[in-house]
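First, one chain by itself: the form predicted alone, in structure tokens.
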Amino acid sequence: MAGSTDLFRRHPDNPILTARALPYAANTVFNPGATEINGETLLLMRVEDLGGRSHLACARSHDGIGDWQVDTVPILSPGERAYPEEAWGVEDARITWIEERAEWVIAYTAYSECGPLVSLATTKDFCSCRRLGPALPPENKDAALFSRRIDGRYCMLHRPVPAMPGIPAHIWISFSPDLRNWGGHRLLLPTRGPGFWDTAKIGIAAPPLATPAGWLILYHGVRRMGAGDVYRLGLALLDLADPTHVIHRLNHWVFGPEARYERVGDTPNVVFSCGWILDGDEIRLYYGAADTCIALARASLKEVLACLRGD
């Protein structure tokens, strides 16, 4: 069994996606959700233009790790008059398939002066997409969905940021019966003591992945070091039945950032997901590093399993 810091293994061509692959002038490319569609691994990426706001871009690849084709207009941008919430940007957003409603469900972060909201969208072909709008008020992220119903009610996992200084930051799950109206909100993770890697907030990362031993849990946690915050990746277990249940939780992280395209950009010593996909017994982890680029990693789910069991 691979050590619990080597379970995701870098791909040799990373990193696989930068800004000279868009078919337009950008910035950055980074933090992409990720799925599969007409036999063609789908990233919807992060894009950050010249002017400094985001937007969501699609990328598709026949292997997902090469020849990615970019669309030539963004699926998502900001600044519709309908979406005011959105006006300095539209970001990091996680898919899940929804196979009840034949669709692709994004939450993603709508950027104002209002500060971040968690808004939703659906799409059937990742051609044009529906905004359904806000669905939590801000200071709120990282939000991403399961990919069915418990209990007859779609549930969401999300990071609301509290107002006052120097509280940390955590997971929090809550439910809604229609995608809209959101409630039984409560804590789900929190973050950790002095002294952990994820003491200083934690939110999620890919959405969760349902296996036979529970709701895989992918998040990303931070700590706040002297050059600055360092954001590394962790791993949890939730019931499946019950994903207020938090059956394991690893004390440590998993994936850090060691490699250069990882330690030096825009945003140093980062690297933080938004997406994953399952093929078999292989996980593809698309990740942001640096929110500079786009990378690839690697890991056996059995692998990943037994870590978190401690087999």
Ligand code: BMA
Second form
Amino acid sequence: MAGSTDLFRRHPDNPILTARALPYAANTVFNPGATEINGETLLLMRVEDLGGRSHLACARSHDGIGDWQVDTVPILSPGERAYPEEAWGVEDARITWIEERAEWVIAYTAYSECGPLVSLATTKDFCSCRRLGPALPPENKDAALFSRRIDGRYCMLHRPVPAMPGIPAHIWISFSPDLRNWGGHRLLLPTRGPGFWDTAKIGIAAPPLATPAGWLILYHGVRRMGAGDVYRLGLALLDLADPTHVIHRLNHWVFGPEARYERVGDTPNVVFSCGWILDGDEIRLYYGAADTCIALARASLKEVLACLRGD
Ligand code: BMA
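Here we have the form predicted alone; I need the corresponding form predicted together with this ligand.
After this comes the whole thing, all chains and molecules, with the earlier chain placed first.
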């Protein structure tokens, strides 16, 4: 059985996508949402342009590893007059397929002088999308939807930031009858005290994955070190019927910056995921490395669940 820090194995071709794959000039590509469409892997990448603002653009690949085709026009860009909350950029998209709606819901960070907030959009084809606008006010980010309603309500994880200095930022869960009105807010996963790897702030990484054992939760945790923040990934499991109930949470991180492309870049020592794809027993985890490029790591779902149960 794999130990908790070798559960996710880096692909030898990493980094699998860099700004050089784009048909236009940009600074970096990172933190992609991930899904499958028409037999291809689709990554909804955060692209930082040469002015420093981010937009969202689609990249497609037959094997999910190489030969990425990147759209010439972004699917979501800042600067639309009707959406002033996006003026400084749109970032970190998490994609959830919702069967009953026959469409994907995209949860992303809209950034402006108001601070970062959670916005939603929907798409049926990744050629265009329909904005639903802000779902939760600032400061809030790292949002992802569950793939089905529970007790008639859509569920979303997110990460509000307390205004009071020194109070860490935790993962919350909220509910909605229609994707527009959100309520029933409650704390789900708190950060842990000093001495832990996830002490300064945490946030959902890829959207929750429905498994027979429960909702599999991948989250990022931040620890403040002398040389700056370190972003790592950890795991938890939520009850399928009641996702406010945390069944397990690992004490250890399962993936952290080790490779050179994760250690060196615009923000060093960052692995930051917004998407994964389950293919049989294989989890394909896509992640941003050092806020500069996109990499892939793979794991066995069976091994991940065994590790969470402590087998
Ligand atoms: C977070 C987000 C991510 C970024 C990470 C590390 O707050 O802004 O987009 O990857 O910081 O810089």
